[in-house]
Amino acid sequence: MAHSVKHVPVSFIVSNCSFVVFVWYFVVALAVLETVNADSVFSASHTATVQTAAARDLRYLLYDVNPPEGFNLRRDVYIRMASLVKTLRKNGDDWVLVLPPWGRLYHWQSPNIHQIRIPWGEFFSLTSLQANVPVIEYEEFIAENGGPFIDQVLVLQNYAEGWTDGKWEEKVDERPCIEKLMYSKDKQGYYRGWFWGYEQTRARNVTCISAQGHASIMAPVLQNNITVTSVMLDRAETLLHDHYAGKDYWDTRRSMVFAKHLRLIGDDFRAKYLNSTDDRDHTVYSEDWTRMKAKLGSAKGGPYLGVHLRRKDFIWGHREDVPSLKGAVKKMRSLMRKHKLDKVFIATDADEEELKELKKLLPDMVRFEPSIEDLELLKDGGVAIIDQWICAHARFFIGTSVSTFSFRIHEEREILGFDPKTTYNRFCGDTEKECEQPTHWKIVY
């Protein structure tokens, strides 16, 4: 949906403050460590006289998300940031998106597994991402940048007063921090924070700004009011999609191709336990997403029911649209009879006690359960992707209401060319009266 961005002039005032690296592609030494006159950098009337950015063409956009947010919401925020970088580049600036390392997520609870500072390449194809927008891993940024320094962190937040006169409008302003900053100054005047588990990383400046609008509302701020080389947007989920479900959205979403080793493991599991192969299921996948254009309804899927059954925090929150285990099993058996399927693959975050009950109620259920050694390699994020990949190839899929895990499976099945009737389905609560099914978001090529 098209929209117009109304840019409100921003006047920022910030205080002046005064490894082993994996080199995967190339190392460019940009060794100028500048001294920024921060009193003027964020002034709306400031002209580009600061030599640091004026003398350098390449600029880096980094970002992070509210710590409690999960893997699949973070994937959604990536789409918003990629859209922002595209907007910045359309205006002639050479911006690169720095991918925030994965780690320390709520659902990644496997014990004794090292799960921080995980690069995107372990979960996604970097080549595919780069075919859509320039991206680099964080450690590559450190190498190119000459060290683990971020010039400016902008902590995004909502407006404390909410909508003015009940009217929503796009705007951005410097404002006092509403919440306590998750950054602290060290003895040298640098700001220290989480920074994805990279303890040596530090920021030169941290500023809070209130933002209300789509991702591209930040483009004028980054282009006109900030002249430093590297900028990080913290709490990036505050910004909205520029064109949700439009061509730009789908280009970025389609470019988020799962890492090949994860797809191969999922394919091997399908063939071994679910009698499912791409040729028989009409789900042949193109390694080049730009050439992948499956006709809607062309995919048949493997002879099994795919299920995402969300538990834990969803049932702790007493959601009325989440069924009991007995209610979920009743629905699964009904769908298996209807579609003549004798196998069901279940992706779930249920605890051990619930898994035992589920297995008792549904003895023929199948799950992907990696060994400890495999889990060390795949990480919880890799296992989640394999679960999604297997669900995405099922003859029929049913997910959990308002779960981003289920949403991502919907999108994957849309890319593969499944009939929407076999994809956009969810469990209903045992006592739910109005059981509205998920919306079909059709790919725009």
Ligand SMILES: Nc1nc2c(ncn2[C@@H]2O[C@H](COP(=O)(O)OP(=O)(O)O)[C@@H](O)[C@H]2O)c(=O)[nH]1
Contents of the next structure:
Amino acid sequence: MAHSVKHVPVSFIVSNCSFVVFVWYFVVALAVLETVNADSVFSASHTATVQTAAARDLRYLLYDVNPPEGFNLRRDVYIRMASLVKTLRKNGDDWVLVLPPWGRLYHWQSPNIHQIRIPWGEFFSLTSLQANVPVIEYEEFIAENGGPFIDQVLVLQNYAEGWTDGKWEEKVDERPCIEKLMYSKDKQGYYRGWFWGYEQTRARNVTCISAQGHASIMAPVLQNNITVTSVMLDRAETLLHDHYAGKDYWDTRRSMVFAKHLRLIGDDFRAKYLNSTDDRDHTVYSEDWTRMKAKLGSAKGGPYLGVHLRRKDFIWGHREDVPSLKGAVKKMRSLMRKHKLDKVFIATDADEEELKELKKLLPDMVRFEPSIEDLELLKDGGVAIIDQWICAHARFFIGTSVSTFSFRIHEEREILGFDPKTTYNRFCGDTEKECEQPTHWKIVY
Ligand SMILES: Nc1nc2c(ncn2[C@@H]2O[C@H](COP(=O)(O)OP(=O)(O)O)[C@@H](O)[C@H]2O)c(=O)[nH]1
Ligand SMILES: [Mg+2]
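Now that we've seen the form predicted on its own, could you pull up the form predicted in complex with this ligand?
Below is the entire complex, every chain and molecule, led by the chain shown above.
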């Protein structure tokens, strides 16, 4: 729980600084003039429909996340949705989670490459995901479902009135939409909107739901108040983790194995430029995540310092907890001395100007820099994963304060069995007084 709260400032900063995203949002909002006039999904007629069939009905849960959110918060939301699907499956119907195609992410700015409608299989191992909870790609859903139709979209939102009497309680209610709806009715009466770039996709119904609580709070609504086959939760990040860092969280997290081709590229790079191999570094990975149970402290890691240096929107806000480049380099040099490492691998989203400065300050730094051809193949998401994979194999790692990109590296290192002292480290701001270090979240197997 404490951890989910920590995410809040990140989204806040992203939402405020992503001017381009803001403008885009505005344009879309203007285009959407229709207000929702939907059947009440909470109406008595729905509730009265008792399921009598013995066979479990096949049902689909789709979801999407607030557009400005980045890749790694989206990975976190997947964990929440997987948890909800597990709850739903325990209670009745045969629910399947439909993976929202990747694309249109604000940070994926490489020019001239096609980055939309990307299936999860390009970034993650589908068989690994499936060993945790039934999932299918969106295009499979279209095929199985007999067309690009989603029966019901539920747009999740907070409560307009906030917490009543300053008291937190879990609740969910159908409410009027607070924000302007991002869906509009077409001539046939279907709802059109952003469905991951699939322009033929439409929804039969759209309703707003105020929800305050953990993901499985939606289970009774999906089971009792809604009887249609496919339901999409939009703004799914509104829901919190059922149990952050509990067994179910870690099962899902461990199942999010990176696609093999990305791991192989990362491994080749480690061998070639960082003198790092799994055998020597005790980071042997099992293809089957259910059998991966490395002892804490067993991984040694390659002879390099791994760094995640988050810039862009993290420095635009002049945040106190993010260092200057000079400050960061000073810290890197001191860590290299302390741990007797003569190589440093840097993953960063720094712009060209900052990169130039960084190279001047630290001429020996190693970075993964794909050619244009490689980038077309891997896309920005694949490059980010390779960066994370290489950082995850370093003898010592230091990341950036409250970056979900860094958090996902922590988890990867925890899975590989690193000593927590080598993982839960972050840069301090140049003038930051209390520089609290990241929390160690232990795997529950
Ligand atoms: N390749 C690469 N991309 C990065 C790096 N840091 C940030 N990014 C990009 O910027 C995005 C940051 O958003 P997000 O994943 O939500 O992480 P957060 O904003 O740091 O919490 C990532 O998804 C990447 O696209 C990095 O070190 N390497
Ligand atoms: Mg982000």
